[in-house]
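Below, in structure tokens: the form predicted on its own, a single chain.
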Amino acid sequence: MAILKILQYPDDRLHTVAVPVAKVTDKTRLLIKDMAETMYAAPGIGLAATQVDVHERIIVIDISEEHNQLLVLINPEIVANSGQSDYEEGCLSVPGIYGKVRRAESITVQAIDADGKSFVLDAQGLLAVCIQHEMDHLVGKVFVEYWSALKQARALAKLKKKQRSIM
């Protein structure tokens, strides 16, 4: 397994639409797992193959304190959603950058699991948050996206000032 590089805002790839993952080999469940590793040692709790310049629709997620529950979903797809809510969120794409975005209270998805094999899951709360936020991922959005000009401009003054006191 290996640590992989996280794509960082305002990177152009961050933008490609993710295409589907046509059947699950190896090769696709080791990237699983490589994407899983990554997101644990980032620290977060999920990671959509677009964010390690994998253009496949694979999300990796983990919400759980003891990082043992991960939740695999290959080309997922939400089928019914409800209810509106605001989540303070953040992503590993945009280090240090938090902000409250409107989403879908409940969720139901649909996918394939690492085995190949389709699911149905209902999802509320953190859960259906982090599964939507990293389906945009996919679709080439990053959360920051839902804010206003302006703010979305004072969200990459701060992180090119992180950048370069890094440099």
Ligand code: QAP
Contents of the next structure:
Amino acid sequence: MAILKILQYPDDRLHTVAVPVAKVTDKTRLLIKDMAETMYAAPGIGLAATQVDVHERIIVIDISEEHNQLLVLINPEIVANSGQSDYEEGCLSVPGIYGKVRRAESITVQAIDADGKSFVLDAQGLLAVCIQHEMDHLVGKVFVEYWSALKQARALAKLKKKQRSIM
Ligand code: QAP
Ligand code: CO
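Could you please show the structure of the form predicted in complex with the named molecule, as a counterpart to the form predicted on its own just displayed?
Entire complex below, previous chain first.
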């Protein structure tokens, strides 16, 4: 097991479009284990492979309080959605920055699990928001990029200031 390095916004590699996983192998499962360990250690509730600089369509999520309900989504596709929600989001790649994004309230997602088995999941609320947020990473989109140029500039300035104070 290993804790992986999480790319920090603004990093161009966060704009990479991930490719589908052709076959779920032991190598895929090892990556998933490391992604889960990285997410739990942070701690966070979701992590996309893009964020650890692996550009394959893989997501791990765990919104449970006990951190014992890991959800693995390989090659996820949203097959239905409805409603709208404005949820306050954050991101392990954009630490300290939080804000709302408009998304679907309910989604139906089809994906493959770590055993290579296809499944369909209905999600609402935080889980639905988290899946949509992580799926955006797989197409190179970071949540702050939904915001106005002004709000993005403010977020970037805050991040830069924080990075300076660490160095
Ligand atoms: C995505 O985000 C998400 O700024 C997952 O300092 C979040 O796990 C989707 C985190 C909220 C929907 C709603 C963020 C940890 C974790 C930070 C995360 C931070 C430390 C974010
Ligand atoms: Co994120």
